[in-house]
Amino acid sequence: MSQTAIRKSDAAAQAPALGASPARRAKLRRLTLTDFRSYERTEIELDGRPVALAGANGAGKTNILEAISLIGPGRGVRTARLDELPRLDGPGGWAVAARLDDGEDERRFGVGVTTSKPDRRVCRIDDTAAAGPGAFSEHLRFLWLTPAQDRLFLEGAGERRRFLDRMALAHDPAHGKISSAFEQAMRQRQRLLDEGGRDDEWLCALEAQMAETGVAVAAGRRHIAAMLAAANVVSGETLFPTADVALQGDLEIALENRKAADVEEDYTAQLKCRRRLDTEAGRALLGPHRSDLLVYHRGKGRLARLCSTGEQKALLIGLVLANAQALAASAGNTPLILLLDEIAAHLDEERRAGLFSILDGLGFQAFMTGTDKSLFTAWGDRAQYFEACDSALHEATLS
């Protein structure tokens, strides 16, 4: 398969300039859980500080952050069904409601389902019913990093793609919704080819579909990967290892000599002329969800996944960093919040403090869990702490 590495070059043409982050950012301020997971009740004021939350494992930090990923587009931080996310022995129902504010304006979100309806999930902006969850995209948009995306290099292509169309997800809402259209034509033909494909019209009119909605979605990973590399540039090596990405795929290497336009008529025509080949294989042989992300480690110039744990680790903690430095330089971008899972666990003491620094700096709102006060101490004041023992959250100091 063919790859295309994003160069300094690429990334100073496709990326903003870095510079200093807004003054003023929305932060949440309150956060109410209504029989989610293993919270009956629990109400939260923020103060606007990067948040720690510490307790034993099953003490229910992880479901904070779960249902902060729920106010956004998506099945959250742990891609959960709505019929698991109800408490055990309650109504059946749940809800999750945020306060948003800057200081000056105030939005409100809710999101949940009823009794009678566990499977329709019901979102609200203010006062008013929002179609769906991607409505909450125009507000507030997340970045998230979980133990289970530890094994990222070492799993298949497709949770690179999932890993890469996240980060996609923060700086464009309709990266999101093209990628949706290109599945759903994707299968919509598939299933025309397993019928004997006798509709010449409409399986035209689907892979032009295709066409567009998969070069667009190749375009926008190229652009994030280009950010990506932007922001790696300019930070340079730090106590996170540098990362060179490259993305591996028929669409992305064509976009990158070509205009966009030629390259969705070659697709188009491609997929007309693998049609017997797709029924034979049983799905679209060519195509966007086939690519591949690729990282290196730019010091010791070897892929991710022949790099030790740590390293990985560290790769991948600094790649989200990347991400955020590039949103923290889009100028009036929607507020960004990050949910950092278990994100101390395996850094050492340097490292912790180097990661909090960075943080910091940055001015996004963070969420960050641990099974120990211990790995948050170097916050000190500068984070809001919480303990987490029995579902419930208890208020104290890092101090």
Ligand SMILES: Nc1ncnc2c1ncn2[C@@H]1O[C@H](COP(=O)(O)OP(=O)(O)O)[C@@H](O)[C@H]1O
Given for the second form:
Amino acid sequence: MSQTAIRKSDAAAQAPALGASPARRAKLRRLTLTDFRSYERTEIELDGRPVALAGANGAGKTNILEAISLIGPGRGVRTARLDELPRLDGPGGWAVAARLDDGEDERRFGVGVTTSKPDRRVCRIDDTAAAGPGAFSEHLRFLWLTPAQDRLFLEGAGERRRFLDRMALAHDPAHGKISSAFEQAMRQRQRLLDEGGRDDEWLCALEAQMAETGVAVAAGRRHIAAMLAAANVVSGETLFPTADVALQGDLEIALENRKAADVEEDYTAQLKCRRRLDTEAGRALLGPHRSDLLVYHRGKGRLARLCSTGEQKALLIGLVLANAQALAASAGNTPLILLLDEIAAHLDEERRAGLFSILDGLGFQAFMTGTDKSLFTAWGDRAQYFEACDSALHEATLS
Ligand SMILES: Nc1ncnc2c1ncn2[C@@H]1O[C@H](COP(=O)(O)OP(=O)(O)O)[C@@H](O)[C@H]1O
Ligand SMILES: [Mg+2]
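Mind pulling up the form predicted together with this ligand next to the form predicted alone we just looked at?
Every chain and every other molecule in the complex is listed next, the one we just looked at coming first.
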């Protein structure tokens, strides 16, 4: 049987292999949205089970996932701008609050903006102001898959880099800061080059900084690719196709058989040699900002880009689950949250049941949305179920 074959036996048999003592991890227990998107004020009590959320288009499901995702670094599942988040008929400010609880200790998180400073995100952990949303990563980590990622294999390399970097960020919160430091040094160097590039000392300093952070970004990506490969080996035959990944990028490839310090030195020297080229091009032509993530569908033996839409979706789910599994194994007790927006509708009954079993055993707190209750009935009492209607949530039962 090939790696991609659907196992006809009970998919629940997979769960133990994927599990990582789910009981140890704290869970989000309460979520409060105030003037956020379509929600005026909503409080949701979560009991720690995975959450299924059903409702018609426009009922307010993705808004809930987005609110949760904002208790993390970055701009959330929609990569929204701050000015898109306040409720349209509201006062201008918005807030999302959450309580994390492991049965003994609790943590309170808050994120939002005030009406007086709508362009400044305020973050709080317990009663203390946090420097920024990156601080949440110390307390919980996210993975997600949303319909916006459906075209990942067809779009430009930038989207795939972001996808890869987001996966790396879930493993290592520092990855985001290092990427930003690289981008900043690169922008400053380009500005100097555009202005004539006469300050050699300053250029050398920026290039050294680009090399240090750029090699660290590439190393972080290689780490995640290796984890995905290892997760594939462990899970072996699954309900979802196995994705083999390869990194395309000068630094990523150089790191394959050379020490990081040597790659860094080499990249610094290359940047210096290429000042003229980069000035003419208007951008740095070499570096991790040019890399790509190649994904292969192992069972089909071809690039994801050449697979059907359905195959691509299944492959993406497989990729996210492999990463979730790797993260569950490496993140210790850190609470993990998995947001799966409109995934259920793409799966047949057997794969859906298999996915529920995987999620039960994974150790993540999973949130899944779908347009119809019937998509989730096989989850039964193992999931907490809410119906969304006109941006109000009502708890009900699946069984
Ligand atoms: N800032 C906002 N203020 C008010 N309503 C919004 C805002 N942003 C989005 N909406 C609305 O929220 C509703 C629910 O959206 P969404 O959560 O994406 O629905 P779905 O259940 O299909 O995922 C939509 O009608 C959308 O237009
Ligand atoms: Mg939606």
